[in-house]
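Next comes just one chain, in structure tokens: the form predicted alone.
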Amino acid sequence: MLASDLKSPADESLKKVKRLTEVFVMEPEPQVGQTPKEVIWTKNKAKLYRYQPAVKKTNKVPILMIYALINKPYILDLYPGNSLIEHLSNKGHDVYLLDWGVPGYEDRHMKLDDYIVDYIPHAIKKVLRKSKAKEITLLGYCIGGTMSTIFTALNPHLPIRNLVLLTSPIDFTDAGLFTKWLDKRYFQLDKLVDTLGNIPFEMIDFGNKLLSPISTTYGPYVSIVDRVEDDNFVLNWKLMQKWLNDGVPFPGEAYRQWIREFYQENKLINDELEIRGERVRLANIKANLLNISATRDNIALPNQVAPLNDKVSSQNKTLHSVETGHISVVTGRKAIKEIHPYIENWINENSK
């Protein structure tokens, strides 16, 4: 090697911000949310899609998703590799997800009752019809769990074989900081939705960060200074960025009633939330349930999770624990190798 090909850290140095400055200005956003897809059914601002893999549909079970309100419905379908909607899909299953849309101040009175209530009930009627299925198979997604398991509760006589939950809160009692943060003596939440209407992601956005602030706020970009040579690393951290940075407006209403009734009321895991009128008793949820917990999330708690499982009459019900936070239960390497294939396997093995 001569000595005019050794590098200098300067050179290095210099390497290093010319890429940051690649990947922060001139590189576009990947593309989210490629798998094929139709949409079925429409109502209001709300798309139900079906998706449309290479592979054939072997499985007699379709999947209906449902995720967040606060979120758009790529997180289920991030990037080729690693999307939990293609790997379903290219296991032979008939997967079907429900898109909220994205609320404007028009949409502020709307209720958690009328999105379990009004959308749900009739996306799954479309998903029976479209598959010529007699069961289905729910799975919700953090308050998109917790909305389908008051919905599943709600309609023990609709055809719910299987009920499948990803970080879905359920027993407010322990909270964590969200319990102190949240305390009917101090926070404001009637003014608050009174005077915004929705309230803005931004704001949820900075909560959730505020539960750990430092790696949630500089983590990220030492991070990518460390690891920008590293193609693979920048693809995920870029997609991760956008997942956090790309929500949409909780509609006022259903903010004021999730605070309210889950958070400081703590009604559903005790049997007195009530939806238009109806009281939900979890009780009456007698399908197969698979409800999975993350060791590291700070969002959704373990202990906001499992309570659930003591409360179903399902005779199958399995509590799994996976030792990574909130977002890495459906996105990246864990996911990908562990996650995704297990929620397969037990659909699988539950809709035979």
Given for the second form:
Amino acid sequence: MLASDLKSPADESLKKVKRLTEVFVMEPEPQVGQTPKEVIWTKNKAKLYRYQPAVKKTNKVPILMIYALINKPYILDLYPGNSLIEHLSNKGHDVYLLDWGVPGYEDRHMKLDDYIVDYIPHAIKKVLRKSKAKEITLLGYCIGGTMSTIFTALNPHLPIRNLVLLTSPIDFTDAGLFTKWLDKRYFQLDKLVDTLGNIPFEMIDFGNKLLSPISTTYGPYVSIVDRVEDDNFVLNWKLMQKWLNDGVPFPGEAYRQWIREFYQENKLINDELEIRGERVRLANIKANLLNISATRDNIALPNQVAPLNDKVSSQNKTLHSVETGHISVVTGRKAIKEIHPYIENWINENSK
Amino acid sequence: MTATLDPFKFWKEMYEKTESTWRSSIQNTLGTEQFAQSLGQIQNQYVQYQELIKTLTESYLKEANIPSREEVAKVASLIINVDTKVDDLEDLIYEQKETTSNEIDQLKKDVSNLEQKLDQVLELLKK
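Since the one above is the form predicted alone, can you give the form predicted in complex with its partner chain too?
What follows is the whole complex; the chain from before opens it.
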């Protein structure tokens, strides 16, 4: 009995090492973005997808999802059973997603203006044509939500019935540590963009990880070692790691604009931002608004998200706060149980 | 007595202790003016290094008669322009088609109304 007790922890450790080796070396990466879809339009590197689940599309207002320029969009369709797109599709919504693709060096001159004026309106037109609908729901995540907000403010005449924003920064008065790090006196913005063209994903990732260096670099590995025998945990861990390390470069001019006009000059909330020479006035937004902020988000702080509701003219506007982080708004246990159904229910209620 | 050392457990405990002990002091450091300043200096050095590499590579490629990234990007831009024009044309054709089919529908309605009116006139003439 004493001998077996002495042997057991070592055995456990060996078992763990074996399993960890399997996880890191032997097993293939999990497949993401599995909801069936078709490409209905392409422009440069961007693709517009229409999701095709087995369920009949019963909701008359199609949903167009717009994601940030700096990551890959499959966070919205991460894995069967853990996907906002799958959830909405299975509830009978006609879901579309605008995937920005991976910018090449030739796209370094692309500004946010180009994406907002040349891509989003075209995508909306295609969605309305394809679904034969008269109105649309725009759903934006992170910077995609900021871009959707700007677009809606610039086009109050377009049939945007609902605007759904997930952790989208609007007010940059206090962007936490980024406000300090991106200070004009120290941050060499022009030099950086002029030299690199597009800003490498690794640089943006470094900034995000620096917000909480120990927990973002060591934390994930401690947790995987701790729970390596839980298959479900391992799958979710791998999915998250894949997404976190699978970013795309930020188009140079868009980055220059994002840092200067948003972080350094805070133009959007003050109605000073101009897109292709047109002033963006948030009060022009009349669409039904669902604005979701996350209490533990250190990328888009709740105080950056919430002020939009005071600026818009929407009669129907909801500010919804959830106790998660930036990514857990769309993926993970809480998202599946609470946030996805909440979003679906809100869209459903406001699409009748 | 189970006295065998579990390295994973030890590592986890070490991480948790380090995290809880250093979290606030690290966060405080990250929020200081000096940190932002030193981050700017590191960035400046990185950019200067990248600029040097870029200049050296470009001059080598020019000497070796190999197209540079800039030149390849120019070709890609030309293709993107053509792609955009095709997309615009496709849109234009679709809109023209829609307009034409609306006009034809309207014309059909007008002709049918005219026919009805002619029938009525004929009826009246017969009387």
